Amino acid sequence: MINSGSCSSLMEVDYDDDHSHEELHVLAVDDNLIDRKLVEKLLKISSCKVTTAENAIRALEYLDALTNNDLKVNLIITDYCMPGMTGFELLKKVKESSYLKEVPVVIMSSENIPTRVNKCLASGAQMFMQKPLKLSDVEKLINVIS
């Protein structure tokens, strides 16, 4: 399930581009509902438009739909450890895509494993952040995409 805004489904995403200032659009990917909701809430406090996906495969489907509609996200923030496809595998797919490779990707994990952090950063992650995220972490994210 993909959620854009508060309770909209993928088909109900509002693509109105007539804003006087461009709202930052963040795709948040996490298989844990509580972590996903926390990231969404913190990003919304910081005035970001947030779309959530419960796994990397759904995130790629959403990104593919955006690509086909000439729309974009300004940042992807993803959990590292997810079933099916990890956040690291999502990072690699994004960086291999000619359309998506410029989108910053931030990896989150509750485990601070230096080899994992280094592997993600070496593969193109913008940042590696420790979960649970805090408002100060989100301010760092905003600086990444501003």
Given for the second form:
Amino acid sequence: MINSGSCSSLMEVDYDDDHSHEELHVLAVDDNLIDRKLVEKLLKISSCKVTTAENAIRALEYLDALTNNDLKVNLIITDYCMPGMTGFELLKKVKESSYLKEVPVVIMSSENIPTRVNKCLASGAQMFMQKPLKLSDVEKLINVIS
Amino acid sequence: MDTLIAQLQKQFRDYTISLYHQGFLDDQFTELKKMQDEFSPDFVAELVTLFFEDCEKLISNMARALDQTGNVDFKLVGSSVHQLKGSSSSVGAKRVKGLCVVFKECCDSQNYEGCVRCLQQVDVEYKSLKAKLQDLFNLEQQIVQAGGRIPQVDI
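Could you output the structure for the form predicted together with the partner chain, given that the previous block was the form predicted alone?
Full complex below, order starting with the chain above.
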């Protein structure tokens, strides 16, 4: 739980204003640990602040917590195939939210199925990326955010 | 006369090339190396360590599922194979990934003998790769300890 800071010195909320205005905050969602580490590394190479979530529910909980503090991420990057709520369902939830809908969402998948790609783009995904991610994909991601 | 460093570097180069040529690694492993720098010199080693731990866990899950004679949950096995296929692809473990493709087909067609065979092969293959990468990392360490630089190998 995150408290919005009043006078308590025990619990400090980390406001983005304290950091460089250049630092972008990305939420990366993937149920695979190795893939989470990989996307985290790529984002850190491009000087992003990274938060990872292992499933869509945790991702939404985190986004809600940020929302309660008037905070947002600059980008959500999510795997398509996840148990429980899929990345596609997460995309739709984000786009349905009046507060979150302008946050760009990128979908990653190991399978480059045209119907899948089109479905995601049609539902508002900024981009569809093929796994495994490579160093050259970093540039594409930064272009999405900027 | 070749110095110790030069000899070690040559060994490293040759060994690396052989791992690619024999199909143990593919260019995703090269990509991982590109992401490594002086601030994260152990990135590749750490990631592959996680990968091998993941292999062990998933293989154990699959073995357990396949052990339920007469009541095998092929969907469960299939989802573990899917995970393994993803991780192996992300680290460049080419042979493991290739086996996962076949393994997935066996799961989808509920081919019990095929699954058992694939499981055995995957187990052998990941352990083999683990040993080879350990040798590779040992060579790197020897080079560094001898005061040399780890050469960049162009495949």
